[in-house]
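The form predicted alone is given below as one chain in structure tokens.
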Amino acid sequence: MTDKRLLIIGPNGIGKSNLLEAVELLGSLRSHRCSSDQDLIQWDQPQALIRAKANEHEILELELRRKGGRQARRNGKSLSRQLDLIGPLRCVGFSALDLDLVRGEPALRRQWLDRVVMQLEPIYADLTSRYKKLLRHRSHLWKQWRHQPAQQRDSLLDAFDVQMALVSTRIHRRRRRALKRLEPLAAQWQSWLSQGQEQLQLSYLPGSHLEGDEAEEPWRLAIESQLLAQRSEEERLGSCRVGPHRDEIGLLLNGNGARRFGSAGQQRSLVLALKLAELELVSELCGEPPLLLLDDVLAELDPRRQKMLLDAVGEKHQCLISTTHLEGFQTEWQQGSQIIEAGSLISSADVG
């Protein structure tokens, strides 16, 4: 169907990726590539502005200011809260970047996990956002504290530590839960990528000491506990050793470590079933299947696995997809496609 794919393509350069960056924003309020809006507003302009038609009903719009922060408005009206405009553009995004989920950093692994909890609950935005917060302010003052008196420090410290342990708490109980839902969809999904040849598990290690069950209150006063126990570690080695900040997603095939034992292709197979997954318990829980984003994805797979994720998308899912060529998209895809280019629409039947 034509108003379920479109290809964008281009060579390299002319701005297909940040056409997918602009619907990722309004979809997730966040950017994969930039942390930063600065980084997204063009270099001699004050502001940038996104304006989609969701649907029929919705029209949202962000605007990005050098000055000032973010405004966010919906059907023209504007927003206190920026999550408000978060629900009517559900998106997945999966770039080349994502290919690093397996061997890069744990920050990007929790980056991703933050993105599906996010997308199932737009509130958890504020919770991470207050974290890093915390966090930062923590650091700061503790470059500060070094000559107070211990009593003075200890009493600042232990209000802070209040309110780093409750937050922490709600984001540890959401990571972990989402985390549950997701390994049986991405197993499944490992399983058919591999011809059932791997069996991948994952497990949610968390930055602070948690056991039993999710109950806030106990998980609370322990992570209290463990940020006062570890203060004057903090205070020597300059970070907080105790807290979400340092959690890590383990990713194992066939019992074994994905990031150092995982071939290159087993990896790239990895990173598509947690995708998939997440494209899945997405369409699941919010009810209608979230737009999927795939930025040149298929230069970086080999043509197995190219041909996998397309018969895995299927015509289940609208895509908006950037490539600098066709090769790859099967004859059906093109013709239930239609396509773009160099800022032409091109009928699906003059393809190929």
The other form holds:
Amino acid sequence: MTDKRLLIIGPNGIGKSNLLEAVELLGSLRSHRCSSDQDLIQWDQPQALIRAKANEHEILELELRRKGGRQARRNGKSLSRQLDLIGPLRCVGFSALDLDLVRGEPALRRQWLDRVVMQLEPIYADLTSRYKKLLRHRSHLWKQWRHQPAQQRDSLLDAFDVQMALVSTRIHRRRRRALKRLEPLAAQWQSWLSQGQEQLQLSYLPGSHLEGDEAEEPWRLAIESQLLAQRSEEERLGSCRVGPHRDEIGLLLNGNGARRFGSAGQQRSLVLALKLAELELVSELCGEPPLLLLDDVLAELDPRRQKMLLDAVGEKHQCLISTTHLEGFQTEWQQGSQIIEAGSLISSADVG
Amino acid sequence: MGQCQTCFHFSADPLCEICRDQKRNQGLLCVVADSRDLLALERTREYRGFYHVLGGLISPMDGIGPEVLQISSLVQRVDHDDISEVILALTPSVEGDTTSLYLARLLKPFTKVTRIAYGLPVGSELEYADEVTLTRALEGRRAME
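Alongside the form predicted alone that was just displayed, please also present the structure of the form predicted in complex with the partner chain.
Okay, now the whole complex, with that chain kicking things off.
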């Protein structure tokens, strides 16, 4: 990829998104589309390999195995931790899923925030995957040990409470901090997009009851007692009532909830403001502008917002863009772009 | 191959070589998930107590509860024998930590319970940890709350 913008055009199902997803995986070790590696490997194959030349002297590789486990390599050398792959290929993705960031379920906003925290602190991935696992074990525990002696079940739940309280504290703290850094950036973009008409506020609404500042010990103990207190309700409803899996991010435009009261246009602009804030924060952090992945999303934006996105991204970021058709594309986006038909791309995709 | 009737390590005899060794420290008991972990610890030559092999870790997701592991036999051992310290050497995964916390509460009325410190890289399995790391982890063990 030599030009500022690479525009990949082709019909659905030809592998455009796969290519962008592969870049995203190498850059962030995550896919916005799937949470399990199983779904990233071709169905009849035992493993998948992504290899890319990130720059003059760096070749990155990530191998996914169906049995589980990943192996990362840098210039052919195996890395003991896949986290060490993060760095040379920073990227920020923007896909059709993100268009629901404002209107959609809280889970979408948590995922967005988590992607940002991941870029700030790669180790965060360990925390979230640990937390997910704890939640899964916990729900199985209720199902299987429902008829077991309560004493044994309760001692097991105690063991989970202790771990969940600690991991939850660390997740809450990181999400809150990241949101604090994002807020001024997003507010500035929102103001720019609305020509000064709209003032944005982001608020962190944690799924645990947290008081005071980020002191680890008080938060941990508070969450532990909340977990204990909700057990009978948890048994009745079949899901844990406390923790970061119930976090919400409040979006206020001029003091009103944007999710319910914002117009369609305001919501679209807000999505853009949130993504631009993410892009800016990640740039600031890694010292160089990250690669922007626009997966099937540009043609979904109206001409005015396309233009604004282009102005904001400018010549600073390299963009990888996928689309099924060029209609609806502002011509400015096509200028200076290398345009590739997806069919021809597949044959040369493995050299990246 | 069978199992030792005392510690549940691989053994052809009813009592394994380690459990027969009179020169070992009678008061120390190290709890591991399986025989491979035991062998990794033996290679350090640092630890001279006895072992107890659980046969796995608590994992509700996989249907593994305390009752399918060698936990009641462990409690019996700690209750009957004169053991001054139980060292939990379980891998620091969610399942390992769950098992450690569960065991710590169960055993605390009988004896002092410690766990090997996390000099271990996060996410690494005990089996792959090198001997230096394991030795350091053993030295740095601390009491569980």
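Computed from a predicted structure; not experimentally measured. Positions refer to the first chain, counted from 1. Take the two forms, superpose them, and find the largest set of C-alpha atoms that agree within 1.5 Å; that set is the rigid core.
- After superposition on the rigid core, displacement of the C-alpha of residue 305 between these two forms stays below 2 Å.
- Core-superposed comparison between these two forms: the Cα of residue 326 travels 2 Å or more.
- Residue 9 is among the residues whose C-alpha shifts by 2 Å or more between these two forms once the rigid core is aligned.
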